[in-house]
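Just one chain follows, in the form predicted on its own, and it is written as structure tokens.
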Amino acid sequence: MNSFVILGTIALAGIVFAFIFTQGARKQLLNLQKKNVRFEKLLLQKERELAQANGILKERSKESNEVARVLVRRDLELTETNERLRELDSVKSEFVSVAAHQLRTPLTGIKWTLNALLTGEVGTLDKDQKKLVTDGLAATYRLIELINDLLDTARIEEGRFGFNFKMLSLAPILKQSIVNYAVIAKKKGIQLILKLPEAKLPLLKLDAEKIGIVLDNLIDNAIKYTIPGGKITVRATLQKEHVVLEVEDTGIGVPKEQVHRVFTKFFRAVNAQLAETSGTGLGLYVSHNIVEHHRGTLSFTSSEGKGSTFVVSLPLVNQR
């Protein structure tokens, strides 16, 4: 008796545990299902993110193909456009080369003219015939120089404005500019003052005649846009490794917004246009090429209405 009552609660306890082991199956089983619903009500949401995504990137693809053949398409054509203006720079460089030349000759031939009529080589002028000579000369020095900055200024660009480099002392040249400016600044009632050290100057490899251009283009200048009265100090110095050459001014100065646009071409301020209307706007231009070639640097500092300092620096020989 005690043994099948033992076997019925066994029996019993089995089916209990059972019933038990299987409500629990359920529920881990239910919730497994619940939460592969979930996953897979979340996978179908990436896919179709992930779909939109794709078309997003197809259609940018797209766009960035077609701003890709733009992008050649321009690129073709800023080639070609450079090109033709590389063409037309150079028919010009070559116009105005040949122009001056044709122009140069006859204008001498009117130079040597005029100096013989103001000389009384053919007779003597009275005052005012004088005067016509006198204004027709410096005129035609205007052409010269002007035709002689448009050569250069073509040599340059054409890679023609040979050098000569030797070594020399910078002060005979100094000393020559000064010479050939003393009388015109002393009409104009400038000082001009040459300022050289005690010491002398180290030689240079220098192109004496193509420093003689920039010299003679600050000096220049520096006389055309100093009212009477005014001075004018060119120095020189040795400062370290470097030969450096100051002309400085007590005239109308740059304009603060014109400042950048000094050393380009046919450059002329607003101011230096009222003070004085002759000038090409090609000498600083040139001279900044000239001293590029001597491995030196031309700066300049300067305030309008007060003057300006042009800086030339030049490297000694065992700096090259």
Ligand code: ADP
Contents of the next structure:
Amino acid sequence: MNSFVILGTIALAGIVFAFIFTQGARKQLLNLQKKNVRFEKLLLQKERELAQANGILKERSKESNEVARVLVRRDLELTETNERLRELDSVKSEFVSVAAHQLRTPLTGIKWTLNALLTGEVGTLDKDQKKLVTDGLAATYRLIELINDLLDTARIEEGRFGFNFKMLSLAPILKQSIVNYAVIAKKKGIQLILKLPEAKLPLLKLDAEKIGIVLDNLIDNAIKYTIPGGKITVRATLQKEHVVLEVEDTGIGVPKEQVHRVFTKFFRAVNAQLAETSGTGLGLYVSHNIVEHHRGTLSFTSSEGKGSTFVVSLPLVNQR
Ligand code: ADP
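Next up, the form predicted together with this ligand in place of the form predicted on its own?
Now the full complex is given, and it begins with the chain already shown.
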């Protein structure tokens, strides 16, 4: 009987223990379920956020696609505009060429007529008549110079500025330029000095006519922009792998703030326009291009009111 009571007590204790245990387990399960619900909620929220972010991304992607399309369209438009500008530029160069050619022929006629009048071929002129014809001739020369500059510029822009290179010395071309300008310099009261090295200068690959244009232009400028009583020194030297030509003057110089524009088309410095009314602003642009075609450099140093030195550096043949 006692053993029944003991067994019954043990069983009861077991049942109580099992009850307590299952209660604990149930509590834990409930806790876990609660946590699960929380996680599910969190997951749902994250999913919603992800869906939202996805939507925004899609929107942005649409927008960037639109921007890309606009960019491609703009690129096309720019290419077309560029092409049109190039065509217009070429039409402009062609127009300048044709117009300049048409102008040059009658001007050459006028030049010969005025020259004939001056040399007395059709009778002698009195002092006043001579002065009128001389002024007319000077203006005609200026016009011819402008037309030649315009033609050279148009040829450069159309890529038709042909070169004819030969192995030559710079010295005779230089001497010819000095001869061309000796009278003009003397008339203006300017000393024009040529300094050549004692030893012969080496032969260079040159286009004599084109280099002549450069030298004439530099000497012409030096005379134009130097006041009477000034001095111009033209110097050629051999320096390492280059023949260097310098045209140094004691003229008006180039204003510091305009120095960077000197080789651009149609540029004329303020002081130059005041000192000398004639000028196209094309000579140095053309000269720069010619020197570059010789694989050389054209540079200058200048001090306003004191003078300028223009320097052409031409490479020896084996340096090409
Ligand atoms: P321009 O026909 O006006 O002389 P250039 O192209 O030969 O045209 O020269 C451009 C400008 O550079 C000139 O108008 C002048 O302002 C300046 N310049 C050129 N050479 C000299 C110089 N030796 N002294 C001072 N300024 C110069």
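Each form is matched to the other, and the largest set of C-alpha atoms that superpose within 1.5 Å is called the rigid core. Computed from a prediction, not measured in an experiment: that's the story for all the values here. Residue numbers count along the first chain shown, from 1.
After superposition on the rigid core, the Cα of Phe266 moves by less than 2 Å between the two forms. Residue displacement note: Lys41 has its CA displaced by at least 2 Å between the two forms (rigid core superposed). Fitting the two forms on the rigid core leaves the C-alpha of Lys256 displaced by under 2 angstroms between the two forms.
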